[in-house]
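The chain below stands alone and is given as C-alpha cells, in the form predicted alone.
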Amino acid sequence: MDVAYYPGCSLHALAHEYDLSTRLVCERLGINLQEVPDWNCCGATAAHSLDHSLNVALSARNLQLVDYIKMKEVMTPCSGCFSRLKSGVTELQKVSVREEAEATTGNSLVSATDVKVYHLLQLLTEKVDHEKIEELLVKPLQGLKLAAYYGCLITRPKAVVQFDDPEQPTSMDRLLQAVGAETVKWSHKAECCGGGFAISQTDIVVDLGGQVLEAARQAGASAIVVACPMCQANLDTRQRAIEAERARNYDMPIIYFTQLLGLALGYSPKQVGMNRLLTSPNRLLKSMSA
C-alpha cells in the first residue's frame, strides 16, 4: 500500500520517537510512506485561532502537494494535523473559501478537495486487517493493562473527521488487543488534556492532565497510550507538576501506540524511541520480559 505521509512539525522535533515508530510499524506492515515534499506547518493551533483564512490556505497547500505527487490519500500521525487537514478539505468545498485560498497560494485547489485524509490510527483500523498484524506478532503484549487515550481531536467533530465514536471510541483499544494487551474501561479516554494551553495557562493543563492520570490509575492501567504529540507532551512533561499538585505519585508512562505496536512486531525499545520518554517505561518493559 502506498500512501502520502505528512509528519507535521511535532514529529520532526519533540515527538521524534512517534515518527521513528510510525515508519518502522508501517514498513513491517507493508505500508510504503512517501513523505509529502516541501510540506508546511498545518497551522495548529496558532493560525487556527488567529486567522481562519490563513489556516485554510496552509492546509490547502499541503493537500495540493499530495495531489502534485499524484496521490489521493494522505496520512498523518498527529491529531492536530489530522484535524486541520480534515477541516481544510471540508472548508475547500465552499467555493468562496477555496477562491480565497487560491488567491493566497497562487494555485488552483480544485483537486485538493478530492484528497482523502487519514489519521494513522484510522489507516491501521480501516486499511490493515488485524489478522495480518496478529500473524506478524513477535512479542505479544500479554499482561499489560493499558489505558487507550484518544484525546479530543481524533474523533471530533464527528461530521468532519468521520472516524470512530466521538465519546466512546474503540479503534485503539481493538488494535492494542490485537497485539495481546488488555485495555481498561475508563472515563477519560476522549477527554481533553489542555492542548493549546500548555504554555499560556499551565494551571489548566495540570488540572485536566491530573484528571486523566487519576482516571487511568483508578482503572488499574500501568500506562497511558496516546496517538497525539500534544497529549503525550502534556501528560509526560507535566507529570511531576501534576504529582506535586495532587500529592500523589503516578509514575505513569505515556507511550505512543506505535511504540507498543513496534515492540509487539519485534523491534527493540531503543529502535522505537522508548528511551526518549521522560516518565520511564522500564517497569513496563520489565513486566513484558517477565
Given for the second form:
Amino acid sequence: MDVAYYPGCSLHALAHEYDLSTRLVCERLGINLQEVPDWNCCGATAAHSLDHSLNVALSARNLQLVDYIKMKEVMTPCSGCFSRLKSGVTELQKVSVREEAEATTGNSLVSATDVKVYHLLQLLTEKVDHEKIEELLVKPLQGLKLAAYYGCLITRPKAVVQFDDPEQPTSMDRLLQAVGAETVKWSHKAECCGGGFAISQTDIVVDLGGQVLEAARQAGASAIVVACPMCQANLDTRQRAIEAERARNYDMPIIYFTQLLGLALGYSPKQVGMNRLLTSPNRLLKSMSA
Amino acid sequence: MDVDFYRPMRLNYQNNALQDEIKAACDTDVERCLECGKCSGGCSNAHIFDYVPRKIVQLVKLGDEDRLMHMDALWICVACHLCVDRCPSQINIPSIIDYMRQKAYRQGIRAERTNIELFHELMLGLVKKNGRISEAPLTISFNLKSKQYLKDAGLAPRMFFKGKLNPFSPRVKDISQVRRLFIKNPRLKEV
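Please give the other form, namely the form predicted in complex with the partner chain, since only the form predicted alone has been shown so far.
The complete assembly is shown below, putting the previous chain first.
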C-alpha cells in the first residue's frame, strides 16, 4: 500500500521517536510511505486562531503537493496536523473558499480536494487487518496495563473526522490488545491535555494534563499510550510541574502507540526511541520481559 | 476599551445582525439552541471561562459583539470540540469562537489577560520566515517577549539531553511559495 506521509514539524524535532517508530511499523506492515515533498507547517493552532484564509491556504499548499506526487491518500501521525489537513479538505470543497485559495497559492486545487486524509491510527485501523499484525507478532506485550489516550482531535469534531467514537473511542485499545497488552477502562481517554498551550499558557496544561494523569493512575494504568506529539509533550514534559501541583509522584511513562507496536513487532527499545522519553519507561519494559 | 463584565445580559438590545453574520460565516444557527447546557457541561475549560459555551450562544443571540470580542474564552478555549459534538442541535461553538477571535484580531482588540495571542503571532512569524517551525526557538522567543525569562530553564537541559530540542531551524526549500500565502493574507501583525 502506497500512501503520502505528512510528518509535520513536531516529528522532525520534539517527537523524533514518533517519526522513527512510525516509519519502522509501517515498513513492517507493508505500508510504503512517500514523504510529501517540501511540505510546510500546517499552522496549528496559530493560523486558525488569527486568520481563517491563511489557515486554509497553508493546508491547501500541502494538499496540492500530495496531489502533485500523484497520491490520493495522505497520512499524518500528528492530531493537530490531521485536524488541519482534514478540515482543509472540507473547507476547500466549498467553491468560493477553493477559488480564494487558488488565487492565494497560484495553483489549481480541484484535484487536491479529492485527497483523503488519514490519521496514522485511523490508517492502521481501517486499512490493516489486525490478524496480519498478530501474524507478525514477535514479542507480545504481556503484563502491560495501559491507558490508551486519544485526546481531542483524532475523533472530533465527528462531522469532519468521521472516525471511531468521538468520546468513547476503542481503535487504539484494540490495536494494543492485538499485540497482547491489557488496556484499562478509564474516564479521560478523549479529554483534552491542554493542546497547543504547552508554552503559551502552561497552567492550563498542568490543570488539564493533571486530570488525565490522575484518571490514568486511578484506573490502575502503568503507562499512558498516545497518538499525538502534543499529548506526549504535555503529559511528559509537564509531568514534574503536575506532580508539584498535585503533591503526588506519578512517574507515568507517556509512550507513542507506534513505539509499543514496534517493540511487539520485534524492534529493540532503542530502535523505537524509548530512550528519548523524559519519564523513563525502563521499569515498565523490564516488567514486560519478566 | 473597558468592558463592564458585570453588566447584566438583557434581551432589550436584541440585534439579529450578528446572528445572521454567524449563520453565514460559521454555517451554524444559534436559534436552534435548546438551552440544555450540554456544551458547557462537557467544556474542558468551563471552570476558568468568563463566558461558558452556553452563554456564548446567548451573547450571539443578543448581538452583544462587545462582550464576545473581549472575553477571555476567545483565547483560552482549547478547541477540544466536546461542545459541538455534544450539542443536539449541532451548533458549532468552536467555529463561533474562531470567527469572533479573528474579527477581534482584525479590529486590533488584544487578549487582555493572556499572552496566547503573542504566541500565535511569534509562531506564524516563524512559519512565514522558514515555512516550518521547531519548538526550541519558538519557546525561547516567547519566554523572552513575554518576560518569563526563567520559565522553562529547568526543563530545557533535560529535553536537550534527550535530543528533544532541535537547535537548527528547519526550512521549506521553495520558501517563496509559503511567503506568498502571507503576502496575500496580510492581516498578521509583525511582533
